[in-house]
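A single chain, nothing else alongside it, follows as structure tokens in the form predicted on its own.
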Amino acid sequence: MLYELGQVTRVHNGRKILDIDGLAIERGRITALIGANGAGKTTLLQILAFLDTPSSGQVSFLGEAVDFRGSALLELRRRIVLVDQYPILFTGSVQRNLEFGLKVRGVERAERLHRVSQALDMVGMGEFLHARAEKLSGGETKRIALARALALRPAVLLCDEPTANVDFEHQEVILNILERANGEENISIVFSTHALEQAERLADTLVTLKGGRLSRLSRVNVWPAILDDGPVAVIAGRGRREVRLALAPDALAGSPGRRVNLFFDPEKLRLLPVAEKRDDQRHLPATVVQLTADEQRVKVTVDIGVPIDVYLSAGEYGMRPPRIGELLLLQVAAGALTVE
């Protein structure tokens, strides 16, 4: 795991503004923090960047407990870059801004110039090398701030509301930059946003914060849906594909047409052979697309039109190991689905 948090709190002026009982963030993936203003997103990002110290609890990074008062903290900070919601650029050229952090790290001039050029190309602003930073638009400033972060080649990129207060065109560009940084550079990304649709489009995992605490719909497998008669929940899958899922009568959270969130509990979902095919909407065709193992379990990611994670114990996995590309049935029992 990239990060693991246990019983982490942050108290400010006598008020508990963050209270995380347990959270794991995976390495190499994109994680979105969802929540309203005051939900604790920025505070959590500050702690993940090791720029703020928890009032209690423990944070682990790459399997090692973090000592927020230890001498190793500076080295950890150099592996992680946080791009603020309102990034500040130095007066002067874009080149000066991008070179600053590299100079601090002792990077030689030739390598600095190479990294600056590469980072600007990545954000689509190669021609801005000698532009005055103070004359950039809001969207351009955010893109240059991302380039400045990428030039440092961080292991982790943290972004606080990266698309806030910019026009739609720049929003699209910024989302594409984050996607490329993760896919091409293998940078783990955690970003906060108010825009649920952006999080669902970009992130592998959604973490929802409310009042400083994790929502029970915060980990994985949260998808928006529209209620239909039946009762049935309809998820808009990839390629205009509709995923229709039967609901238990007592799970109906409103009248047809109502928008809801569905949480598929990865611990309670089951994978069955296609030979057990049933003509109902609680057994969905699912293609295995990824397998990830740790010491206690195997995570099987399947595609039903949207990606869904299923957790198998080592014993369950050993009895019948799924294979990448295999077509199975995803069994969604009543207890495996929550509607909100």
Given for the second form:
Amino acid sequence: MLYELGQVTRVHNGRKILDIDGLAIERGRITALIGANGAGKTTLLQILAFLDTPSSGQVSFLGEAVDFRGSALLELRRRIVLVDQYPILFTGSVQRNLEFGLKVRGVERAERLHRVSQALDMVGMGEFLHARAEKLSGGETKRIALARALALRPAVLLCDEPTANVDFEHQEVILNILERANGEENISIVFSTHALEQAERLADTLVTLKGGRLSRLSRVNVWPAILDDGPVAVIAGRGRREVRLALAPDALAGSPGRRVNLFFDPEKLRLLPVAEKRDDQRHLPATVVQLTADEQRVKVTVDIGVPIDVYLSAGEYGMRPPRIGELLLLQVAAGALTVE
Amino acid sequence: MDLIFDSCRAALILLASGDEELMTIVLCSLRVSGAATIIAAIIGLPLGLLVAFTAFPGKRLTLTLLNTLLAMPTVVIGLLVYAFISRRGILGFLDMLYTQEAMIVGQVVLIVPVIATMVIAAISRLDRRYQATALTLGADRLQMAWMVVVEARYAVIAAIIAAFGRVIAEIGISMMLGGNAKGFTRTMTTAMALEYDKGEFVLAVALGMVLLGLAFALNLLFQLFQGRVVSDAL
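So that was the form predicted on its own. Now I'd like the form predicted in complex with the partner chain, please.
Every component of the complex follows; first up is the chain already shown.
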């Protein structure tokens, strides 16, 4: 594992802004931290970059417990680079900026120039070597900040909202840079975003934060809904189709009209024959649209107005294999649904 | 009015002639204040950085003390240093009283707080991302501090220039610790006070012109550092 966090908290001005029971981030992969503003993404990235010290808890990096007050922290920090949401460039030329991290590591001039040139080429800004940093646009600044990080050939690249406040063209370029850094340079990448579609496109793993805590919501099976009397959650499905889902009385936290996220736990959902039809808004008509198998289980994607993934064990699948296009009933038991 | 015009005319003639006494006084002032500023910068800059970057118990009290020292009258500093270096003081064996070295010590005490507080203010105003960026790019604490100083260089230079301006124009310390000895410890301000006492205004006015000229040159130098002269001219 690249990072392992256990019982990590960060308290600021008496307020707990991060509270993570357990989190493991894999090496060599792209991990996305998703969550709204104030969810704790930046604080977590600061801790992962060893720029901030947790108030309590354990952080391990590559299997070794990290001592945040120890003298070895500098060496650890030199294997990781954090690119800020609003990166700041030092006054002077782009070259000076890219050379800074190499100089402090004592890299020889010839090697420095080689790496600077390589990093600039990687972000497609080779001709900006002698440009003044303060003359660059927002998107260019972000790309140069990425090049400044990549020139160091870090083991881990942490990016806080890498595409925030840049135009679409620069967004695409930045996402491609991250993909290449991971694919070609084998750099582990952790980036934060509040754009789910961006996270899904780029990341191998998604970690969702809400109010400083890890949320059980993941990229699959999360749908926004509006609460209604009943209590019922209403999902706006395709073609203006409303999906109404009865909630357990104790699951409802809020008044009608409140917007919530529904997480359908793919391990706990059940698929039943349509003959067992029950009209209780906990059994929804579902058409099988996709089957995907891995070593231990089969993922069945069904359409209930929105796509939902259901995991079947090899045994369950063997007893009654669903067919593409087949109409079934999706059973959403109380434990299979989380309202957040 | 005649007195002023006559004094100014005579002072200009004195300046143009390169009067030896005048030059000795000016050079003594520059030597003492220049040395005091360099030593104070060597002490005040790291002190300011230390206070700005380090969280320690009593930091607020330290800042309050430094700010209080800014308002310390030069005669009080003169008195304090005198108590240490006079024959009966604990540093009396150094035999420093009424020397340029004694004046330098007093002036250093005067402007270390000036440089330290202005550096602290400059670092506090600087975007904190500079520190975080330097650290995440692999800098140690010292390298990070140097990068921050480089980014805040105009404010740091301003602090040093302000400190020089403070000591070149002070009189209490120079008078009490230097003794105004002709050719040795007579500075522009002590000479001006003496000439005034004697009712001889020509040398006093000439020295006043040099002081004003120096103040103007320092400000011009600082503006040049900031590049404002160029941008204003465009």
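Positions refer to the first chain, counted from 1. We call the rigid core the largest set of C-alpha positions that still match within 1.5 Å between the two forms. This one's a predicted model, so the numbers in the text were calculated from it and none came from an experiment.
My question is whether T287 is one of the residues whose C-alpha shifts by 2 Å or more between these two forms, given a fit on the rigid core. Shift at T287: 2 Å or more after core fit.
Once everything's superposed on the core, is L33 shifted 2 Å or more at the Cα between these two forms? The answer is no; the displacement is under 2 Å.
(Q) Quick check: G315 between these two forms - does its CA shift reach 2 Å or more after fitting the rigid core? (A) Yes: G315 shifts by at least 2 Å between these two forms.
### Cα displacement of G230 between these two forms, once the rigid core is superposed (Å)
G230 C-alpha displacement between these two forms, core-aligned: 21.6 Å.
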